[in-house]
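Shown next as structure tokens: one chain only, the form predicted alone.
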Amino acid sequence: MITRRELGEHDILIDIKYAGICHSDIHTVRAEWGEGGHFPLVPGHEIAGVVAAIGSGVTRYAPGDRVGVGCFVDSCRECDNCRAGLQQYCTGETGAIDTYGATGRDGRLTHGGYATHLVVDENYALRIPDTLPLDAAAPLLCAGITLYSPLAHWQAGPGKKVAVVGLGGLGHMGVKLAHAMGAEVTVLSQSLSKKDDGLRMGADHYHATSDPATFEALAGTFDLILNTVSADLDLNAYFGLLKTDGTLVQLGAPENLLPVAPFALIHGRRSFAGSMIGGIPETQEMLDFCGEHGIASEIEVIRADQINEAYERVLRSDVRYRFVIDTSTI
């Protein structure tokens, strides 16, 4: 059992209803990113719930409000990035304080959403639109914003051709969001096994990357490619799919270094970039956008006693497309 901090002046107490399972949770639980010494730990940074109580100085929320918490719960609040609403890139002494596995302002280890309640500063919570079901909204707090941020930054929209590499927990959100933004969307997947799903979600085209002909047929096609997979891909082959001035954005985090051939970028003035999640303003913008367009994650709701099984299924890519824990079963 863990204890949360006492409700501070600007804190809200969230009655957690649902928590999404992210691959990052599995990496952390299995200490695959070197987080030794941070246990016992409660993972989970795709959190959706209802405000149960508020501190005396809270102005943003009231009891009963539908809220979410994503990948961080605080930051320095003073650096240029924080002041610009880019808290995810905080350069201050604290950096962005992760929702779990980090040291909070009170010196205590932060714990995430695989729990019944959470205390968080009101400035680091998000309002979930009434048009979105809480269970399907939970993954938006990580998977959704991870795709929305680069799509918004690189101005995906009408007249733009966007490719999404991989149709998984991240990729399926990229298809839905890019389609809603008005872009022409192509899925690049290892096989055609999920083609029907991809087209139903809004993809205009779907191609198998296991077929060498795909890279010949689509050479010089895309303004923007979003790589959501963490596998060791031949990035240089994908650079060849970009138009002049096109950009490939890396979202997945493979364990190994990925070789980049300079001339694959030089020819065509192409760019290779990275992107994380979004800051608080952009994440709220994403939630509002999803509420307006009826966009939510495609989920399988599980009980708390199914978490270990769900982890194994994630590793086998046996989920369409995100597991969400019903925290009433904890």
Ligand code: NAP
The other form holds:
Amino acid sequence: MITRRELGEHDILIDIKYAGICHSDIHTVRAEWGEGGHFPLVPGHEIAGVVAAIGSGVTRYAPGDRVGVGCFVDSCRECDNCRAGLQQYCTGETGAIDTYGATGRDGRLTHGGYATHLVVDENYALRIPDTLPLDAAAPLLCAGITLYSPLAHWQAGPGKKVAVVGLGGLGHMGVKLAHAMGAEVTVLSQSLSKKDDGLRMGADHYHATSDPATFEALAGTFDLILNTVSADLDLNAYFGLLKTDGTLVQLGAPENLLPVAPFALIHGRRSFAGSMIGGIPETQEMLDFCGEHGIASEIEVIRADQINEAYERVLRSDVRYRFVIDTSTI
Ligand code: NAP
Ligand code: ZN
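Switch from the form predicted alone to the form predicted together with this ligand and print that structure.
Shown next: the complete complex, the earlier chain at its head.
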């Protein structure tokens, strides 16, 4: 059993209702990111729940409020990035403090959302709009913001052609968000098995990357490609799908290096970029956007005793489109 810290002046106690299963949980649990020292560990950074109690100095939240917590629970609050609301890129001594597997300010290991309760500083919690169900909103706290932030940064919108590679937890949020922003959206998936779903979520086009003809037909098409694939991928083939000045943003975080052929970028002045989740203000902006547009994750709610099975299914790309744990079953 893990314990949470005592409620500090600016802390809120969250009664967790749901926690999404992100592929990052699986990379971490399988020690694929070369860490491996932080076990036992409670994963989970797509957290949705209700405020159960507040510290004496809390001003933003009251008991009963619907709240979420994403991938980090603290940061230095003083560096340029923190001041700009880009806490995910905190350059302070510890960087942003991950929701799980990091050392918290109290010197203890942080533990995530596959749990019944969480204590967090009110400045690192988010408000979940009343129009969104808590279970389907939980994945917005990571998958949602991870796609919203690059779509906003690279100005996806009317007249822009956006491709989403991989229709999993991240990818399906990318399709919904890019469509709502007004972009023309293409899904690039390993097969056409999820085509009907992709089109229903708002994709305008859907292609199988297992078919070499896809890469010929779509050469030079996209302003923006968001790669959400959790495994190794031959990116050079995808650079060829960018227009002149187009950008491929790497979101998936496989354990191996990704070889880049220089000429795949040199031709057409193409850019290869990365992006990591989003800061607190942008995450709130994303939640409000989703509330207004009725956007949430497509989920399969599971019991705690089904987590291992769910991990295996995610690894087989058999997820439609996010597993969410009902934490009352823990
Ligand atoms: P996911 O639900 O497993 O989705 C990944 C998708 O990638 C799969 O559904 C599959 O889509 C495709 N895929 C899987 N293996 C593939 C292969 N061998 N070749 C080609 N395509 C393959 O995972 P997720 O939760 O969306 O996370 C995706 C990645 O993003 C993970 O590496 C995760 O750690 C990372 N991540 C990054 C951030 C960030 O801030 N940058 C945040 C969260 C997660 P199809 O079946 O459609 O092909
Ligand atoms: Zn995640």
